[in-house]
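First comes one chain, alone, set out as structure tokens in the form predicted alone.
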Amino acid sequence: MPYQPSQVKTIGILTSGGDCPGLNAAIRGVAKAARDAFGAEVIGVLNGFTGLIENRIVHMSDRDLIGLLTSGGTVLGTSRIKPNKYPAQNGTFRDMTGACVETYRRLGIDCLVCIGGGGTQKNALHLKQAGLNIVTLPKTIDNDVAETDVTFGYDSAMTIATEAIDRLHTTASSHHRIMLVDIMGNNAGWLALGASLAGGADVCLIPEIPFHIDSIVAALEHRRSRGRRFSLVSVAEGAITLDSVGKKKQKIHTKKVSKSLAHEEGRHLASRELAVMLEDRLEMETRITTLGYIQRGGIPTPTDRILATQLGVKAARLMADGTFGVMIGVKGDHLEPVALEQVAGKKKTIPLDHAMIQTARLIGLNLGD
């Protein structure tokens, strides 16, 4: 098609934040439209921030965008460098905020479209708020970014998830034991919720309820009375609970590990501490599955390739008519832009009145409470 009159010329993208099935789709729906449709050149920019950093880019031709559409993780890479907290010697940080500045006018950049989660939202806006024009789209597998109804990512993270309760489901009742998956979410529960609506489990653990071990064996004691002898329960990394499981969760930091192991080892100990009153309490056999990166793999589903490439398409248009300073919100049918300033810093959580949350109580999925 012909060339539509456009305010950019030049657009710069990257990907931030943890990576996640459809970002080469997104990237590539924003590339062929800004090639295709306003004529702009495409540049893209290496491993987040630290790319622009760094002026570490590359000129993306066709080329470069075939096969996109469905392979997974990010032909860009990506990383959680912040602007304006980049790593220096001696464990401290630089503001780098200039270098990004500096960057993005050398190479002619009219508009920079940023990929990513609650993160590259925040990051963005300090970008905006340092003069450059930014858009943004929504990316993440916890489905926990502000103003948007849905973040691409989401949907292939619930498959995977519901796939391994489908696959524990017969090894479960093979063994009459109660299993335990964990699931990503540190500050909502989308991702673990719709799993088990999706996947049937007995019990789903996630942040916005916390947990009491009493409720939990009691709606396991009753499936045991109807002569179900298994169970499946769904926990949140983010799962908390007022008694001992909660307090033992924040002392995992005082162990003597290395950083990014007692990350790991804090994101599940709720589960861990969780198997061992379950067993106690009923004698049966738990055992723990954690999916990990895992859920953050392989490639997009349908549905996240289509709304990566709406996205995309939808983030040149906007960039086409001089629309800058927003991420681009999924509202209903339609998908619309919202400043940058009502995004940046929120979470989106379930709320308790949620349909979702009614339709587990009404099922009897018990959420802990």
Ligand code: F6P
Second form
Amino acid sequence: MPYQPSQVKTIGILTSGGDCPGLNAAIRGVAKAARDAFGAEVIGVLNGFTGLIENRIVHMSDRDLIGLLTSGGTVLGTSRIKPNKYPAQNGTFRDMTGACVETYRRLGIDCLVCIGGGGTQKNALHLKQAGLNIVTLPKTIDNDVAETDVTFGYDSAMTIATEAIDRLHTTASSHHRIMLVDIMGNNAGWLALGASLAGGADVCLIPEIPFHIDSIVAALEHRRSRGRRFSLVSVAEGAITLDSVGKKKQKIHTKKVSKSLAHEEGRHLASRELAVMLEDRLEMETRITTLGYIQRGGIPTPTDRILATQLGVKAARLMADGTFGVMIGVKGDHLEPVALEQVAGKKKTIPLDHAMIQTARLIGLNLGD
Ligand code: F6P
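Output the form predicted in complex with this ligand next; the form predicted alone has already been displayed.
All chains and molecules follow, beginning with the one already shown.
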């Protein structure tokens, strides 16, 4: 049903930050509904905010939307570039906010839809403050964006991580091993805890609950005393030991690898160290599986397809109404606009009294504390 006449005739869409399943479904949702709602012209901005800075865009026709609902990744490309911190020479940065504003104006964009996680919400607020009309959608496998119950991408990643735990169970059981599975999620434990509950892990370590090795050893010894000759331990990338709370994270020092690769290696230190300690204390063969980027690849689940589409359509409706400067948050059964000021710079970690944590404790899933 056509919505109503709108001042918005041309929209831009970009995807920014780490990719996840459902981005293409969201692009399709926005574009289709914006066309139907107000006959909008749709411009795809390539590679996140880089496209705005460097004027890299594509005009998107109906044909460009074919196959997007089900495909993984993002057809627009993505990056972690910030408008106000564009890498220049010798490791320095330049503020390219002006270039973003100029591209937006030159292309006659009336509203820019930014699809991304926490970093994207910050960048979007920055551009809002520079005078652009912005609507954002929350996506990330980490599920850590503030002011939304859930982000799209989370369900797909949790499905992948759960399947991995299922598969690791059988091989752990055959070899009587401890299997550590290293799960993404940045500084939030949503993904690790969700997959651990769904996959029936024995221990789950999340950043919200610093862990103590003795607690894990006791839990695994207890399992062994009951005749269980294998165990499944999931470790969120942000998990930390009780001893290291408040201390600086250990860094990998080497000149041979890029800063980002060293950072990537640093993410897995907790599971590496833990594996060595567990093997030593329990004298059980231990193996580590790092799920890594597999969690971000491939097709979205039906839940993520639906959520991404609904968010995209809602974005079009808000633009038609002239509502800008907001992220669309999922609040129970509703999709509600939330001012970007309320979202940017905040992180949604798991509250310690959350139902998932209570459930974990009641079924004997050890949380390392
Ligand atoms: O935000 C999604 C995420 O996959 C995090 O779980 C992880 O910490 C990070 O992105 C990895 O980022 P990059 O793609 O830059 O290595």
